[in-house]
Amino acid sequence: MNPEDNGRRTLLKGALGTGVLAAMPNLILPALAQGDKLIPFTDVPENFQVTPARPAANHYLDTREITSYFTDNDDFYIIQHYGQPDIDESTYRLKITGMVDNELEFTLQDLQNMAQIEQQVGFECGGNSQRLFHGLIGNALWGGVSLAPLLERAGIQPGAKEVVFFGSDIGNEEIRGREVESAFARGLSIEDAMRPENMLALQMNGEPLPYYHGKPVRLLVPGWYGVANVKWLNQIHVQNTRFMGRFMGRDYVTLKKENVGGIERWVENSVTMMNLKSAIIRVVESGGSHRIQGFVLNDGTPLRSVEVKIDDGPWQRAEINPRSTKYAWKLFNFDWENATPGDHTLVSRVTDINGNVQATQEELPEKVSYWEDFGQFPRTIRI
């Protein structure tokens, strides 16, 4: 690692757990102060643990456990579906293809070399849950170059649909019988594609993408869930048909019941944008008060409020960190006041400043599928 880099991501995560906030914006300190107890949840199993990120497995957080605003690349959550290859860095190539003016090719070093941009970033697999307490969760400074540029100097021709975004992770599918050689892949409409938010990912919180999360290159698609951030890319082709691999038509499809013109039908859609949605992730007792803390994840669009509830009281306002960015989670807190001894049932809601409240689980749509699980969660709790 280049020393440069290890001593930025240092700086990173130093200054959360320091007092140099006011150098360094958009950041919120939701870390233990001393002398302060965590409350353990009645809900969680006493046998559920989270393990270390490893090798060609899934790996998710342990969201009690969350103690900065950018999660450590060793924490953030990992889902693959065809293992992880291992790329060669110096023979590494990624290919503009298709129906475009110039199909171009890019090496690592074509791309370190172009103008670079930052973003904050968090994002949610698209199977998140309250059975993992949403653990399938993270939020990182990214760095690398923006998509859009790329796409307008290879020339997306009249007619073109759809941009795919292919990864070197390679697996083998039965279809109707026949196993068929499958990489993972997503697409994106022309308009989706050409957000000026999209990038191609080559750092995550001052070091270089590190390889359970894509190494070295990796599609960025602010406000959707993770399923639409392909790691490992290594092809964007840009074609005149809807793009219907595994992970766009047959999974990560959300099967649920929707009103369309007056009739109930079972509708099926990929996973796409994140829904509106907020959990408490802790409470924190300190010389006898309480804080009620937690995050919320969404599109981008901006909030109006985050309100907690406490057992049948009535709602009242959190407070989100006002230098949370577009993209970002947002953490919140709620100075819990009197906080009686015994059994209690915790629950947040967020609210976008279009008026869109987030759903109650008695709300949401009829689904057989467990995608996009975005309702209220409440949590229970002994004090």
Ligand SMILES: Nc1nc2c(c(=O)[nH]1)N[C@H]1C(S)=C(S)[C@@H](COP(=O)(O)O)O[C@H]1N2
The other form holds:
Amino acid sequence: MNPEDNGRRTLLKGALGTGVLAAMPNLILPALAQGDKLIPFTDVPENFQVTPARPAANHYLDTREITSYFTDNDDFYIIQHYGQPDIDESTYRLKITGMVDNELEFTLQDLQNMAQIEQQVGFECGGNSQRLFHGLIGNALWGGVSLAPLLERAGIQPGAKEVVFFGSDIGNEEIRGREVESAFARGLSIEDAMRPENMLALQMNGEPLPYYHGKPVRLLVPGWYGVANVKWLNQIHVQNTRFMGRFMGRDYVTLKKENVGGIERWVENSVTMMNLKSAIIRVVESGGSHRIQGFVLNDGTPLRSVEVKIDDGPWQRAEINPRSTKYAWKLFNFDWENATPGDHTLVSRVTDINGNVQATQEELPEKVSYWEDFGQFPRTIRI
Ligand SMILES: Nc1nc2c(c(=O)[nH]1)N[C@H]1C(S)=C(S)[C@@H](COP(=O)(O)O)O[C@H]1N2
Ligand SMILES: [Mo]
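Switch from the form predicted alone to the form predicted in complex with the named molecule and print that structure.
Below is the entire complex, every chain and molecule, led by the chain shown above.
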């Protein structure tokens, strides 16, 4: 029995007053039952080890071990660039400043007293990669307050262009020979900031936001790469210039060759919405039959299909977990009939309703840099 599923059941009952979701079978990626066997990938080095989350360290998932729809709070990946500030909740303040009619300040209690919303949101780090078997991913049920009404209450002034979200974590950056103190921050255009799905999360899977994940308040921009989801949020600033801090202008900047109005150019852009991506995370054998499992993440565009290809065989349709909501990750299953002993290569690809197909590495534009690694990911196993 998966303890997390248990927690989810309690939580859904409490939060929604219904057991509808909980009553749905957890048919995708159940914990390994007795007699089930994880088939080892031959592309995972023997010394590949995932350590539990620790203070002031990054953490990723061992994707072979994903067994539940919501990622456990203690296991959800962690990326923090400037350490982890420990914020005293009793003195915590969130300020809204800059080009607004009313500058506002909220205590944690103020935010907790507002109308609360809940959303399933999964995301990945823009630096997630095949090298980590795509372990920088997670999916959770987030609770908190909607962002747009707060910005409306502050009253964004004409001429404003950008909303900047500052975390309370501060690092020393050397910029052109000069040491400066800099807070983790990201900017959104006014239009992007006003998306109705953006929220300030106070809760994660029914618990107060954990320390590692931005306690007490973080921004969530559903459908975007993780870097947009500013943790330990303490200031929202409205301004009339683009924000060009490290995590907008220097890091999390993709480089690729693109056709720009008929001219081939090298283009750099800050990572924004998640690209359409799927990957195989494990193969389970049970009673002689094999099941290939994986995940999909994207910007929320509905999917048409996920397909799996075994060796040089045809693309075959996988089954997508029906409980997945718009911004949650989508887990998929493929029953592999008559798997023969020996070495095999497995790959998945996802197609959305607009007909966008996940590209192979070779089909991607030249040098989609380290950031945004969303090509097809062939895996090798031995049966
Ligand atoms: N304040 C702050 N927010 C942050 C970061 C950070 O270093 N500091 N890292 C970002 C990055 S790069 C990612 S991928 C996500 C990771 O969120 P998680 O650690 O809760 O999984 O948080 C984002 N928000
Ligand atoms: Mo990230």
